[in-house]
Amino acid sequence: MTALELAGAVRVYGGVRALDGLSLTVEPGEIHAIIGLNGAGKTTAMKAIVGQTALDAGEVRLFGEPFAHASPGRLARLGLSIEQPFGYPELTVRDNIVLAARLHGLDRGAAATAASSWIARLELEPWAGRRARGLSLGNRQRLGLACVAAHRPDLLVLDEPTNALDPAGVLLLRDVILEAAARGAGVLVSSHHLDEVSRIAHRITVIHAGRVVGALEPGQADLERRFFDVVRRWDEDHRHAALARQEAHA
């Protein structure tokens, strides 16, 4: 069964269309990426997966049941980060991880559990009593990953994981996504940090003016620019096309 397809978004605010038809899937143990350039429509995108945004057109299925429709039971399946990691500012690095299992069904000392395992395997340690406000910008991030990944989601939805992150903490957020994606989670991530992508991801999508616009093979040398290739043409095609409807219409 899919973990996650969006199908037919549309999205318009104020006359723009930030989602023009956008399609995605994303199969259980498959890491999909996606890529665009700053106002292509990744995080108006993730924010309609998980219900943030109301979709004007187009639906979203998570394990094969309508958005609209899931049970608690299987929106507790599902890990995000979107635009901000989670993190309550007055709680702690504990305290925050331990109400994040919590929320997804996690029992207390479950939660408790992880939230160690985490607090560990995130190296967080030094951190672990301190209130998140005081964190830096990166240990707020690891934060935010250690909350989204504690009660072991199947879909794992990261909106610009790596932002903030030092080289160390970006190994260490490779490591989750591997494993995630091992024991059988779907992740969906969006990055501009396309080397990192190309070393993790299984399927890379290119998205431009809120629809896929062309793909990308994964370990491809100069992803880059292959990646404005696919934009640029689009960018080209779409012009051609604008101008003929004009002149037919002359």
The other form holds:
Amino acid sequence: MTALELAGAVRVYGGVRALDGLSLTVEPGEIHAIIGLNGAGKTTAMKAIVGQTALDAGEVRLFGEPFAHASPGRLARLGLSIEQPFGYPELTVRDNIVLAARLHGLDRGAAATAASSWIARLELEPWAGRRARGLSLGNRQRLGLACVAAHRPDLLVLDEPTNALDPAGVLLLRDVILEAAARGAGVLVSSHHLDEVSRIAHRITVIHAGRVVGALEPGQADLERRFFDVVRRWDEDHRHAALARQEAHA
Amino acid sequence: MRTALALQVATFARSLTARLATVLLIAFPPLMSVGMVMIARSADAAGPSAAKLAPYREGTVGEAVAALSGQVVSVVALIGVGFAVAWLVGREWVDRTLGSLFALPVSRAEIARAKLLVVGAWAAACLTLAMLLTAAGLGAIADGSFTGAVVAQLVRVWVAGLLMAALALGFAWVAVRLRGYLGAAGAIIAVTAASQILAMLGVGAWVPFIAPAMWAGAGGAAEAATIGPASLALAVAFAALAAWASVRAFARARLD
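Next block, the form predicted together with its partner chain, ref. the form predicted alone:
What follows is the whole complex; the chain from before opens it.
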């Protein structure tokens, strides 16, 4: 069963079509990376998937069922981090992870065990008792990752998870994503770190102008050049629409 | 619901706004009502201040303290509880924590209900303690103050305070609609100011934010007598409607 399906998504802000018939899927055990320029529609697509923004048209299906009617049991299988990772600034690192796990359906004991395990795994021990507001941006992001993954979700939706991570953090994140996929979880991830994407993704989809404009083969060199080739080719084929879009943004 | 409550208790307990509001709700009513009556009746009260304090020299000490507490508790409950609920709801936008509350097994309606329950329970506890401290302070400064009328007035003030706190929960709706606590803070100040004007115009009995305060004696004994069960029932109904609308608005809010 497909873990996630976004079909014909349309979202219009003012006169701008942020999503213009975008469709994508994530299969169990698959790491599906979406790449695109700023404003391409990646974050809007993810926000639409989890209900943060309402679609003007299109449908989201979670494990085969419409998202709008997803039961708590199905929602417990989802982990998301979009724009701002989970983390209340006045709570400690440990309390944040425990509460995030409980919000995803774990009981108090299981949540406490998961928190200890993830604090160790993401090397957050020195800050476990510290309030989240005192963390560096990179450690905030590690905390967010722990909060997303502590309940062992079957579908991860991660928007720019490598943003503020140092190289050690990127390696930890890579391990988390690969391990999740290895146990059968689907992963939808957006990133500007194309080398990293190329290394771990099973499928890479190029998003531009709110729609899917191509796919790239993972594991090959020079992903940047191939990405820009796809985008440029699409813009040339749709020059008039591109000009109109630029005017709308201006 | 237990998880939603646990999250709200954890965040609210560590909030500076909640701590300041706790001090305001517990300490201000007894200090103000007992303290002002003591000052008014002290031998040193003289000059322009003495004229302002004159009403607090009327009647017995118990009657004066109970009457003054009616004015103080109503306003403090509205402002203190209003700011607390505005923070607990509006912070989800200001601190950008709302996004993580989507697509959870715990619904956002449940989270909103937990916010109102936590603030409501905290407000009830604070106001109860404030009234007990007021009674204790009164007992300390004047023996034999607790006549039947004084006790009845103190109980009435306590009930009115709880009603004003329930009404203040409705500022959660403003925090949701304006996506933060600053707009709600403005609304609290505006409602407080407008209430003064409407009370002076004589229509307070039918304004939910004024009727409980008038009933508690904020406008004097004569005006308190004009507040019947219908006025109080309207205030209760308005508080319930505002709480329902707050939960609904929070559950339906998006991040566009």
